[in-house]
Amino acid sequence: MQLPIVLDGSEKATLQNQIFDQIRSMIIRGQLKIGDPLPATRELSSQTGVSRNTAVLAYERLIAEGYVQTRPYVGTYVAATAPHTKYPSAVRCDFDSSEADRRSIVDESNDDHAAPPRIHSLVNRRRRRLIADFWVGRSDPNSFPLKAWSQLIWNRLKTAGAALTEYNDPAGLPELRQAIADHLGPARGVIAEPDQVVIVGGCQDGFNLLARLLVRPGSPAVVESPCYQGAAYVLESFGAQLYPVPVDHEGLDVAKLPQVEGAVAYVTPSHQYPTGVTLSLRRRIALLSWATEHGAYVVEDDYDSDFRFVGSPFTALKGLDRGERVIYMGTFSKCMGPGLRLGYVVLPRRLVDGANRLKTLMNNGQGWLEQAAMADFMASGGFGRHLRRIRQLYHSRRDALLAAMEKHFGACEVLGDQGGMHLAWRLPEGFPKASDVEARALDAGVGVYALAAGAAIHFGPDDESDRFLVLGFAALTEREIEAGVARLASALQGDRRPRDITAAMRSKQEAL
């Protein structure tokens, strides 16, 4: 099929952006409907007279932002979860407490059946070979403790007995739950009994468990803006009414929390996703007070708190909680690898029974062998040694990224560099939009990511969210980091600001 796309070479927007904008408009207006096929990139490039690479880049951006999806060996189609199509929930954006300025986006559907939920950008589907891919959340495959893990697996297999042929506790292997409780006390200040720990298949499984436990259609759910897509989309899929609260240099702006009762609040206080800022102690206390006053539960996603490079980390929000209002979530996906599919939830005691019943209904528990091996790894001290080793490795790679950015771009306004596996770069004035930088970088063989492509969702103005790039560094060597930043700088030649101007950007931490 052919699309009515008209390109204008005299326009300021690139040809790639013109294609993206026109196809997106067709979807928003309903001219292209859910499931409608799009022309192949070869056909589109032939029709419009652009290079195939330009068509590919436009499609990749449409895919990253959720407008279209590909079906292997079949083609490209308008996604069922495309933004601005009908969803079963409402989003409230109460960035200003005054009624006159309140912005409310309400999405009502007349269909009898709810639309499919939106899917977050979890898997990097780019198949091109890149000089350096700064994909977010990817751990270093060479750092996995393969020798020790192989021995642990073999030892457990030799003594497995009936463990592989019987169902185990859906809440998790008791030895692993005990090891996690023992680890969290000194590491994060979280005091919990093993029966408060539920083993899940990573944080996404944990989100689903908690949403089933706490969310009803129309119930309020507070999320950070910007925030992790996977959490917001799960809450949305269960019918929650989202209340986005903006993030600044101190983390969640607690002064703008909604005055609603019985909410679920999803936060990433240790290393906010995606900006990387840390929630200040003052605001942590205020958030806990709000939760107690309004009968809310706070879901603390501590996804990469194992990696802190500057000073000591704050005690986890759960460690400060005296009212049993915080649900703590941790994962082994970042420190070991997402292939293990192991994470955990630490619950207030009043929620334990309900969560255990739901966990039984959901999946009867995670695989026994991986749980057993992880329990042994933690109890033996091997896990602690592994964390210390990769923390030092990732620290060196963070330093390499900061040095390369300063070398090629001068002083940069960087957020979240005190810990974690990624940082956020606020692009200075005079630079192209983040989505344009992403496209130019890809054309140069480098993967860098605007918020939408980096599994983040921003509820504020588009021009504000399109000033950030997120850069993951954990899976890249120092040589790859330097080569990638150098290639990015070459791709942006002519858009860079002079060093004496960019030096002034460091002081603008408040403006997100």
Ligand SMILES: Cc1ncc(COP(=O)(O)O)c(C=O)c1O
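Here, rigid core means the biggest group of C-alpha atoms that superpose within 1.5 Å across both forms. Nothing here was measured: the structure is a model prediction, and the numbers come from that model. Numbering follows the first chain given and starts at 1. First, how it differs from the form predicted in complex with the ligand.
- Once both forms are overlaid on the rigid core, the distance between the two CA positions of Val310 between the two forms is under 2 angstroms.
- When two forms of a protein are overlaid on their rigid core, residues whose CA moves 2 Å or more are considered shifted, and Arg487 is not one of them between the two forms.
- Fitting the two forms on the rigid core leaves the C-alpha of Ala444 displaced by under 2 angstroms between the two forms.
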The other form holds:
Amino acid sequence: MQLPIVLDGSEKATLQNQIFDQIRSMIIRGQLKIGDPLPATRELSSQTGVSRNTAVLAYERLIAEGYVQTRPYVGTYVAATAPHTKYPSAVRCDFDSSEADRRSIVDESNDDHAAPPRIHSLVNRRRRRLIADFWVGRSDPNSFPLKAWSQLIWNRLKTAGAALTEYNDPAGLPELRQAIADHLGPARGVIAEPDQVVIVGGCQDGFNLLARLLVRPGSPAVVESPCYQGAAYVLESFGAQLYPVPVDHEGLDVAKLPQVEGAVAYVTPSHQYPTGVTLSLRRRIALLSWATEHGAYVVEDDYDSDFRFVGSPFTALKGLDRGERVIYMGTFSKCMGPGLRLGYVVLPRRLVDGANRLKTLMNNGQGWLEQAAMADFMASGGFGRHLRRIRQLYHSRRDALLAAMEKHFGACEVLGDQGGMHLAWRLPEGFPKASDVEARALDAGVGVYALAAGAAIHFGPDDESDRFLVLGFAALTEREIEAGVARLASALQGDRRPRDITAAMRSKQEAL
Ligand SMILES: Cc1ncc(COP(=O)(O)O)c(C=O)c1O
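Please show me the structure of the same protein in the form predicted in complex with the ligand, now that we have looked at it in the form predicted alone.
Following is the full complex, with the preceding chain placed first.
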């Protein structure tokens, strides 16, 4: 059989990615159905003129993401888990919230919803000087592309004219919105027009914009458990009724989604915060079906998906979103630096006008100069080169952290090490609680963090959540990583070493 695949050698996307994207689209659009055979890689390579290896790699990615499967000696077929099969495209948009158990993180005695009581452990707190601080979510300050950036800023200043001093489009600079739309297609499988992109001051600003748009006092909000504090606190501060849904080795446990109407669901499918697990394709489809059936919006926080070290990155949830239920959120905080305060939200078309009006109301848009420099950086290809460079750097640092943990603690059970800028370590039986390890490490000059201190909220029992440490590795050199882990090991000397965990358990992402 032949598939209508057309490859363009002048496109930015590699031939392998073009094949992947086109087959994936045929599956999502229903042109290829469950059980339909795909041509053999040899056939595809002679049809399209690519090498056999390119065709094999494209198929491997389709298999890894669950779109197709192989039957030994028979061939490659559209998998039973492929999206179009179960995911209805009907849209409902009612916001009629219903009563349910209130699982709030608000201290009941505290009626100040603008300032939740546990706000102290958000990501930007100041820390004392440490030998090695494995604080989560920090990019490497030395990797900021300073030379290119100063040149871009200076070029823009020279030609700024009135743009520097006038009000600009509150939804963001058109060139930047265009550059983001161009980037998201090949990088994340998200197809959007520039007018669906709103530039925000990082995800945190985006959470506020979306909460203001979608949340009313008492309206239901699904959050992951454990969950990123920055998002949960904002939802809570707008009076949302929180429905924590547990996360296991496949990500959000969709079977436990509440049967309520008109919810907002905040999720981190690529690299769950804090556990680092990836939401499986099967569950992505179920989550989208749930959103469609219940008129919910899913906020996909794709904060650190630029960094994937094992296999290809999963297509974003938004890339599967035929019913326009997903709001995609990206940030430059991880790939450039949080000091920029620059991020973006990609909206379903029906939310665009409302979001633009709110953005005007809230702050009339982000600063012009840095948006302009970022747009130029992306359009010139500098951003792509920068991403490739730091992806490699963070990969080496992750390897250094895993190696140091193994050297000093034996085989460890690690979650979320396939990508991102941090991993989670489930402490073995016989080890002190994570909060005790955190305290002893700090005394020894090392920062490692239990979930609550690591910008996460766990809604389950404390003794369960206090078994995890989160360790950020992106901002530390390999030498600092080794020194920090060595120091941690000597601070904990005397405690049982986790030698009884088998090597096979590492990275296996067992249920939390
Ligand atoms: C899950 C998650 N989302 C978003 C962010 C970043 O937000 P911002 O873009 O506001 O810097 C972080 C920061 O660590 C995070 O951990």
